[in-house]
Each structure stands twice: as C-alpha cells, then as structure tokens.
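One chain comes next, on its own, written as structure tokens: the form predicted on its own.
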Amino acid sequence: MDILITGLLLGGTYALIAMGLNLQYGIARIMNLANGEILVAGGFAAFWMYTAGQTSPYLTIFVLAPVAFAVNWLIYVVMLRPLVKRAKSRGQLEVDAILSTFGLSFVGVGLMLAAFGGDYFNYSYLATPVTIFGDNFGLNRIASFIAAAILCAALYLWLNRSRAGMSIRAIAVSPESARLVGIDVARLSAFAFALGGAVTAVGGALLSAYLTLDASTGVIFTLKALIIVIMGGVGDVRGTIVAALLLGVIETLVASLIDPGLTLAAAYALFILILLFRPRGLFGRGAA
C-alpha cells in the first residue's frame, strides 16, 4: 500500500508537469525540449524565495506563474512564431521546433549554472511525517499532490467547459477548421504555449518541496513529460493524468522492489509497450 500511495503522490505532480508539455505540443504544435529547464527554473525560484524570505513554495506559485507565463509568451512570439509562419507542413514545424528548443535547453542550463552554480539544491519544508494506512509519508509530498490535483482539475474544467478552452481544444483537433469558424489560432497558440510553460514552472516549484534538483536535471523531466504525453495521447488531458499516475506508481514500484537506478529504464519500457500496442495513447481510437 505504501508503494501505491507514494507512486500516486509522485504521479500527481508528474501530471501537472506533463500537462504543460501537452498544452505546448498538443495545441501550439511545439515539441518543447526545453520544458525540463522551465521546470528546474521554477524549482530554483521556489528555493530562492524560501531561503531568502521563508516564503512557502505554495505561495511562490502565485508570483511564479504569471512571470513564467510572460517569459514563455515572449519565447513563443520572438523565437517560435517565425518558425510557425514559415513552416509548410506540420512535419517541418515539428523538426524546426525540436532543433530550436533543443538549443534553447542548453541556453537555459547555461543561464542557471551562471546564476546558481552547479550544486544540487534542496530545502526542508513541511518535512513532517503523516500516517496513512499505517505508513508514514512526507507532508510536503501530500501538499504538493493536493496542489497539483487542484490545478489539473481546474485546467481540465477550463478546457472542457469554458468558451476559450473549447476554442483551444478546437485548435488541437484542426487549426485549419478552427480558422474557418473565426478562432484566432495564432493568438490562442501563443496563449497555450505560455500557459503550458507557466504550468510546468509551477510543477517545478511543487517538486522542489521534496526533491533535490540541479541545473542539469531538466532533461530527465523533459523525457518523462514526453513519455507521459505520448502514453496519454497528444492533446488528451484525461489520458495525461492517467498516464502520469501510472508512471509514478511504476517508478516507485521499480525503485522499491528492484533498483532505484532502473526507474528511467522502466519508464521507457512502458513507453515502448504503449507505442507497440496503443500508439494513439491509452484512450486513443484507431484510425477510421
């Protein structure tokens, strides 16, 4: 039972991180390989605000989210929108976006190394045990899970119930058809990319409450977010949440029963199985 609960607590935060990449890739059509660096930057911000002023990371997110939104909006407008305009096909856009954001990830790592150095960082916040079903779990993990669950639920409801959310979902299905019904695809794509970056940065702040990070760990979270997005189905919020919880449980199971060093290998094994047997994601349908 402790493995299951620990995995679900971890998977809840994974869901928030992957939700950010899903917004960027599923809607804005940008495969952002610098996603992990945005996460680590969010963790650095939470660490700095806590050590400098004892500000709770759960309060930090209210400052971090709008700043991350603005930074990602600027990245999209200055760096990525020209790629979107010149791309003659979705395939070309994906290749250009992968190459450009791959370079951006190195820029992000370099900036964080210059600002914070190459040491690992962590801090003790709400590191008190809470007993659930006879086992002890860190209060910081539980609080991060609750915050991630609230944000994921809010995003899901907004995407499925609001007019703006349904417009964004329409872009994910068919940008060309969305234009025909008067949807401003360029503006909403930039909004989705910026929102995805803000969600990822918030996820980094939540993870920093109980994980140790450094400037170079972003690539690991980028890979995990990519695995979750493909497993859950590109643009499918429900699938992203389920896939993230599943990945969290499997990683915890492997780390507890086999070897912590094999968690990433287990994630890739699951990823390969999904590609072989459910290439459209956990809830995807076959081609008509």
Partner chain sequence: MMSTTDIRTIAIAAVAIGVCALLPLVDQGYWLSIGVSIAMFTVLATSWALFSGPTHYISLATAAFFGIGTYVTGSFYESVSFWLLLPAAAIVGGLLAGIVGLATLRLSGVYFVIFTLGLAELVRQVITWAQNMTGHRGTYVLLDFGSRSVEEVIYWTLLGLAAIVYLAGWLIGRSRLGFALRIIGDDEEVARHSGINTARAKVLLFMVPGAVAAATGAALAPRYVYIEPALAFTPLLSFQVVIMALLGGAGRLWGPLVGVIPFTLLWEVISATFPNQTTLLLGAAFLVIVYVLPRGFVGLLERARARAGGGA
Second form
Amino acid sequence: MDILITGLLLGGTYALIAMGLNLQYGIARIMNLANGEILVAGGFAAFWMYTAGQTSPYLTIFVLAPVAFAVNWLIYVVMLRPLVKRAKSRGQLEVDAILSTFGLSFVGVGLMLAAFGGDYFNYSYLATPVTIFGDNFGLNRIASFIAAAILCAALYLWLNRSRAGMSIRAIAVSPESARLVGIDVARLSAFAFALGGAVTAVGGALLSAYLTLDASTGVIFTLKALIIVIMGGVGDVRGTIVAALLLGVIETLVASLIDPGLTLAAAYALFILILLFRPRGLFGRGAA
Amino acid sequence: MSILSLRNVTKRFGGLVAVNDFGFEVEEHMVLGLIGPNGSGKSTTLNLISGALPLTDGQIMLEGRPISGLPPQDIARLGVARTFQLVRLLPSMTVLENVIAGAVFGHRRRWGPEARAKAEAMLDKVGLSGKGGLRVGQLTYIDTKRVELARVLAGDPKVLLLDEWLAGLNPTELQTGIRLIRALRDEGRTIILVEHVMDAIRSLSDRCVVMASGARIAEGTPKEVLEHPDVIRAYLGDDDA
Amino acid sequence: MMSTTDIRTIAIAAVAIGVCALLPLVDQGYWLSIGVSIAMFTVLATSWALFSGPTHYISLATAAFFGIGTYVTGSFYESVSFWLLLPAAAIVGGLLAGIVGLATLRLSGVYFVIFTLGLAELVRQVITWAQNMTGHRGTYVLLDFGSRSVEEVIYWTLLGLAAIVYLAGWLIGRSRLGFALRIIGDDEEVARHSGINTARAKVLLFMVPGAVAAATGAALAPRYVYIEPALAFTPLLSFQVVIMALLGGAGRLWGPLVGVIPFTLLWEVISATFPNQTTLLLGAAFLVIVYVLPRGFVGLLERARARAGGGA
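Beyond the form predicted on its own, can we have the form predicted together with its partner chain?
Next comes the full complex, and the chain you just saw is listed first.
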C-alpha cells in the first residue's frame, strides 16, 4: 500500500513532464532530447527562489511558466524552425532534431555546471509527514502531486474543449489536413513546443520539492518521459497519464523490493515489453 | 490457370470499408484494366496485392499459392512488382543504379556484371539508352516514370502492377507512354493497369474490371464495360442531369 | 575480380597502417597515448558509420557494447588468453546487438535512438546490482606482455582492428547487403517492394558495430587496470563516437577518420585546459554538425571539389 501510494504520487509528476514532451513531439514533431535539461533548470529556479527568497516552489511556478514558455518559444523559432523548413522528409527532420536537441542538452548541462557547479541540490520544504492509510508520506510529495494533477486536468480540458486545443489536436493527427482547414500549423507548432517546455519546467520545480537533482540528471528524466510517451501513445493524453502512473508504481516497487539502483532498468524492461507487444502504445490500435 | 486471383478480398480502415468482398482473376499474358471513379478502392486493391497493406479478409493467390499476409518483400520475390502512384526513385543513386536495384533484389536475382547488363537492357527498353549516368534529380517527369518502370522490369516479375503510370503526362508523352506499355503487352507480360486515362484502357487492356465503392460493378472487354449502364452511372452520377 | 584501382587502394591502406604501426618506436609517452585514443575512435566511429551512415539510424549503444567488452576481458583474462578474448567479446557484442536490433529496428528511428541511449545505463545498472549482490565492486585487469608495454600492445591491437574494420567496410560496400542498405537509406518502402528483407538487412549490419565495439572494449581493458561499471559504461563514449563520425562524414568509409583526428586532438586540449567545459564542447559540436556541416568534412570537401571541377 505504502509502495502503491508513493508510486502514484511520483507518477503524477511524471505525467506532467511526459505531457510536456508529448506536446512537443506529438504536435511540433520535435523529439526534444533537451527536455530533461529544461526540467532540471525548472528545479534550479525553484531551488534558487526558495534558498534566496524563501519563496514556495508552488508560487515560483507562476513566474517560471511564462519564462520557460518564452525561452522554449525562442528555441523553437530560432533553432528548430529552420530545420523544419529545410527537411525534405520526416526522417531527415527526425535526425536533425535529435542531433540539435542533443546539442542543446549538452550546452544546457555545460551552462548549468558552469553556473551552479556539479553538486547535488535539494532543499527542505513542507517536509512534514502526513498519514494516509497508516503510512507516512511527505507533505511536499502530496502537494506536488495535487499541483501536477490540477495542471494535467487543466491541460486535458483545454485540449479537448477549447478551439485552440482542438486545432492542436488536429495537427497531431494530420498536419497536412490541418493546414487545409485553415489552421496556422507553423504558429501553433511553435506554441505547442513552448507550452510543452513550460509544462516540463513546472514539472521540474514540483519534483525539486522532494527529489534531489543535479546539473547532469536531466537525461534520466528525458528517458523516462520518452518511455512514458511511447508507452502511452504519441498524442494520447489519457494514455500518457496511465503510463506515467504505471511507471511511478513499478519504479517504486523495484526500488523498494529489489534495489534502488535498478529503477531505470525497470523502466527499460517495461519499455521493451511495450515495444514488442504494443508498439502503438497501451491504447493504440493494431501494430505499427 | 489464372496466375493471380483475388477472392472475397475485404479491407476495412476502422469503420470505413475501402474494398468490399472484391475479386477477379488474371490469366497469364493478360493486361487487366482496373478502373473506377476516385475513391472506389483501386489503389487500395493494388496495395493489398503488393503487400503494402494487410487485408482484413479474403485471399490473394499467385499461381495457386496464397500470398496474402506475406510482407511486401516476399511478395516481390515471388514475382509481383509494382510502380507507385507518386513516382518513388532512390535519390542518392544514378539512374542506372536505380534500375540495378530492381535487378539485384527482384523476382529473379542477379549480381555484378549480369545485373548491370540487365539494368542497361531495361533502360534501352524504356527508352533511356545512354542516360544511366544521370542523377535522378536531372530527369524530366516522364523519364522518372520510365526509370521506375525499368527498375520494376529488371527483376523479371511474373505480374506487373502499374498504379496510374500514365497519370500526369502531357498528350505527347501520353502517346509515348501508351506505346511503351503496348510493347510490354506484346512481349506477353501479365499486367494489372490501374488507370484513369480511358483511351489507354481501351487500347491496352484485354479485360476490364470496374470498381465502385470498393465492389466490382462490371467486368468484360473494355468495350462491354464502358457501355455498361452501371458503369456510366458510377462515373456520371445517379441523376440524369 | 579486383580492378587495378582496387589493388592500389588496398596497397595505400596497407602502407598507411604500416606507417602508423611505427609510432611506438618514436614515442612511448604522450603521443602513443594520443595514438591509442585516435586508433580507438577510428575503429569505433568507422564501424558506427557502416551501419548509421546508410540507414540514418543514430545508435548510441557504443558504450554498452564497449563496456561489455571490457568486462569480458576483466572477468576471464586470468583463465583465457587475451587474444581469444577479443573474438569472444566480438561474438557477445554481436549477439547482443542482434537482439537489440530485432526488438527495435522494425520500428521508427526515434525509438531506436531512445533505446540505445539508455542501453549502456541499463547494462551498467544490472552489472552494478549483480556486483553488489556478490559483494565485490570493481575488477583488476593486470596483464603483462613481456618486453612490450601494455600501451604498445593495445595500440597495435587497435590498428589491427582498424584494418579489419576497413576491410569489412570495403567488402560490405561491394556486397548485396551494402547495396540493400543504401536502398533502405534512400527509401525503405521502395526497398521492401523491390524484394529486400529490410529488417534482416538492418539487424545484420547493426551487429557489425556491436561486435567491433565489444572487441575494442576488450582490447582496452588492460589500459584501465581497474574497471568498474561507471568507467566501462560511460555514456560519453557513445556521444563522442557519433560526433566524430558525423563531423567527418558518415557517407564514406574514410569519412569518420577525418572527424576523429581533429576532434580527438581538440578534446585533449580542452579537457586538459578547461576540464569542466567538455560537455559544452560536445554540445557545440552537435550544433555545428546540424547547422554548419550537415554532411561533415567530407561533404565540404566534395562540394569544393565539385566547384573546382564544375567551374571549368
């Protein structure tokens, strides 16, 4: 029970991060491998605001989100749009995007190392225990979970109910047809990429409330987010949430029953099973 | 015995039935014209034969042996070769290398000088003698179609699937194209022709199958089917306006 | 059948490798260690490009295969001859690559990149865990080659491996498999409809860099003396190999070499003077590849040659 709840709490934040990546990959068609660095940068921001100004991470996110949005929008317009324009095929864009976001990711790590050094950073916020079903959980975990859940729900509603959300989902299904019905694909792609970055950065700030991060852990989170997106199905919000919760629980299970050093191995085992048996994601129809 | 036969072939995309309990037989040395209005399921049928799409139901046999369910590479090796509606060439290779690709990996496999000689012969056949050294980017539209045809022929396929091979050609090119396919027909090749150009269908095909909404509505000689009232209705619409 | 140009190419390559083999007689210190690095990256990047050049699948699995190779040597060098461990490591690496390829190469390129990116970390976690269970941490590799220094022997071994890789690459380039891979790289749909078993061709070719990287790891194990998972499976290696191969140009057999030499030297200088800035260098190198040199130095050279030739 203890494991299940800890896993679900972790999975809630994973869901948010994976939603960010899903917006970027499903709509803007950019496999953003610098996603994890955006996350760590978000965590850094929360850490800095807390240690320097005693600001709660749950308030920081309101400043962080628009800043991260602007930064990611710039990244898309300056670096990625030229690649979209020059690509002759989907495959070429894929390779270019992978290489350039790897570049970004390393530059990000390099800059963060230069700015903050290679130390782990963590801070103690809302570390008071709360009892659920007889077990204790940190209040910060619960608060982060609730914040992530609210954001996920808001994103879900926005994508499914609003006009802009509908347009974005139309692009995810077919960019060519979306263009034909008068959707400004180029503008909305940039928007989706920026929004995805903002969501990821907020996810990082929420995680930093209870996880220890350092400048070079970004890649681990990129991997996990990718695994969740593929498991849940590209462009599938519901699948993403289920996959994230599943991953959170399985990781916690392996960490507490076998060895904490094997969490990524566990995520990978899950990933391989999905690739072999459900290559279109948990809720995808048919084989790829 | 028929060389290729389709029986009760059905293809569904989600709720949409693209091909519905459809079938026909192709005899050896026959040119079969497969016609029908846009969206009637012709190209889907071709994709089912070549293995590009899996069938939902039914069976496709080559020389009495089921090929439905096999991946495209196996179907190609067994002797069914196709061209694509939108020409697909290999952009990093020369014209000759494009055709050698067909000679090396097709139904009858060759290698080295033998493959090269075969490819050159096929370039001659389609009217591209001496252009083997060109990059595919340097070709005119009809020449790209010729390269694709030569690549397909180089594997000595038993059945040739031409997907709107004549589409997009100007009137002069069209005459050249029709002559080229007639030459293939005179060699005794077995061809399935998906076409919109009625002149070509009339002058090239031995038999015609007409599709509408995924089903067969008529079959016979080109003259018979083009005069068939159902066919006229399918092309012109139901009302007599 | 070999044409005179073929014979000349082989002769030039043999002489070049022969000249390189003389390096340990000139210097036993700094330059020999640079030589080992260059030879290692040449072997790794060239074999990487054999697969990734034509298929455009970016493999980040080098570190995983390399690490497994070092562990093959580390675990068995006391009971089995070093020279038998190299082919043994190659077989293990090749088989693992085959399994990975079967699981991932049927799918899109993105899945493949992601999978290979985490593979080294996966293997590292499993080995660390296994070591924790059995209670020992690292492994000593103490090999003695008599009158020859360890560094020298490793260098010559790597040169030998380089010769094998070049020969293999040359033969694959002339084979049906190599031709099939070029077609797949151009248009996989056409490849399938032309009768090519694309999945099998990709898996077969992916086994080559897997085997080579494992053999390289096995050869380098004595240099580290003490191997532990974090060292053997450093993900950095995978990225360095990708950068060097692409910087040189993955479309030609000799392309990666053109990237390996300058990048290894640059890396040595940067890591000696600004040890904290190597990640920045990696990042910058990726960006240069994408935005400035999409076809590598080789592309630059060929364009210059075309301009010189076409201007007349």
